[in-house]
Amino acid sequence: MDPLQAKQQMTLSEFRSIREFIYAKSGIFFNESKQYFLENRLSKRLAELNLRSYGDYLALLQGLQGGPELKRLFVEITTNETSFWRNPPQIEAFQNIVLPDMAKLARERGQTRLRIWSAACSSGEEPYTLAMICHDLRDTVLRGFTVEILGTDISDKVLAQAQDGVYNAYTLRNLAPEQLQRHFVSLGRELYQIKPDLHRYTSFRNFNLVDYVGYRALGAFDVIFCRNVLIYFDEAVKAQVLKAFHAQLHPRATLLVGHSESIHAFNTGFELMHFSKAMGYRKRA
């Protein structure tokens, strides 16, 4: 293949067709300022697959053999900037307010299991952060409870990283040295691995947030984290996702979204919760 073909420009028509396909499959919407982003991310796939145009690539995705490439597409187009203890005020609100409240409500329902969903969990930093908190509270706030933390993402690549539980010093930068020592094993070269105690709280699976039928199979949750994800959806998809979250939460359970995201514009059945320097949403009973 001519190396120049790997840098072939994406036409506006090709961009719009691929954008519509991505939107239909994932709910992620790219405005026209993102044409270069898609071209940059997908040009490598054209070269690797020996395809002559982005139209040919779309035809592959739409064909009978498109399933495996669709998974690869999701890997290429999703961004996965994250870290442990991201947005500390919200994490601390979860630790000090949300979790005790959810334990109290579960006891009132006669349940001894708490379920937390980290939606779009990327490479696992968020679910493991939550596992650290739950592990530290196992003999106090969570005495007598079993805690299950489900991490889901659309990208198999980041889910494999989450399963491995190996992280570099940069993504661990928000943790105190004592937390690092308590919950991780040093592998050298500034790499650290999650200890087995935290693995026992977590499970990971591929899940597409626009698979509205699939939500029911996930079961009911006490807390859903979906942070810095809704910004990638248009209002129609956002409304559907929020409706699905609402259906999967117990009464008076909690939804935590990104600090720059708001669901005020949607009649979602949630009420705003104010924390110190953070906010969340509670499902109305």
Ligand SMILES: C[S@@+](CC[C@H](N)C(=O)[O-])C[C@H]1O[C@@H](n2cnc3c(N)ncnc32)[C@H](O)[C@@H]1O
Second form
Amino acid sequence: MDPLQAKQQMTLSEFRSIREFIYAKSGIFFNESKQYFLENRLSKRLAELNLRSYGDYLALLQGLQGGPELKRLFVEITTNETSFWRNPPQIEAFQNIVLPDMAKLARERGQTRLRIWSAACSSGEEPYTLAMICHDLRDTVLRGFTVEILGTDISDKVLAQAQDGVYNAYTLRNLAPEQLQRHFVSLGRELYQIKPDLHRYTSFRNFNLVDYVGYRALGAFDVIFCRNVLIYFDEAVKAQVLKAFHAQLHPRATLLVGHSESIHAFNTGFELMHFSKAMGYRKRA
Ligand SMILES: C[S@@+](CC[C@H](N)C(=O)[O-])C[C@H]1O[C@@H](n2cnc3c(N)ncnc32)[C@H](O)[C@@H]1O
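With the form predicted on its own already on screen, would you show the form predicted together with the named molecule?
And the full complex, kicking off with our chain again.
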């Protein structure tokens, strides 16, 4: 298709086939109101690849050479909205309750490492928020621990941004000026880069949350943040992902999900933790 031509329209049957494919590969479920969204995101790819129909695009994805395009598809279809200090009451609960609790449990187990997983970390704002907190507590609550923060996502584009750790002034608006100065280096033109002493807490890698066999290789965690991603999954995928998180957490370790993402309905082996204006889940012993 000529890129200058009008956007290629997606038929309902094409939408349903692509939606099935996306669901099988990522767990992300698009209901019928999202046909226009997918058409918008993918028509550009059709034009770039010179393909005549979404059926041809699907055939490309399913073919032997489909791997690289699948990664590109994940970049196109994901919603990566995030921010520093997102949901402050929950972040405060992490700082004041969860971390001290986890450090205590880890000491009892003889651990010298604390491992935190930001599952679906988008462009890094969440893991760097956690790194700022851990850095500030390194000589008190976290004395004697090495802290590792793993950030994973399905989109290579946001992972590259997270790895760079460069943000503009608007993205950093939730930080106090003192935090900005302490943890970032100004690059000029309203851009700031995370300092190496914060970056060193983190590592980033691509991980698809529906890769159920891949979880084990990530190792055990003291805290898992999985915020604002379960909403894209249906009940069956949510249940599987929660089961996989459960298996990766130490006994009595903590899972923090987004504030609209109750996991009550699932018999998950977690108990609810009430914080001030926030919630979390603790793995039952
Ligand atoms: C709305 S962002 C949330 C970012 C961050 N957790 C927060 O709360 O601010 C959702 C992220 O989930 C990622 N995502 C969606 N499906 C995924 C999957 N199957 N595996 C891993 N990440 C996924 C998207 O790429 C996106 O970056």
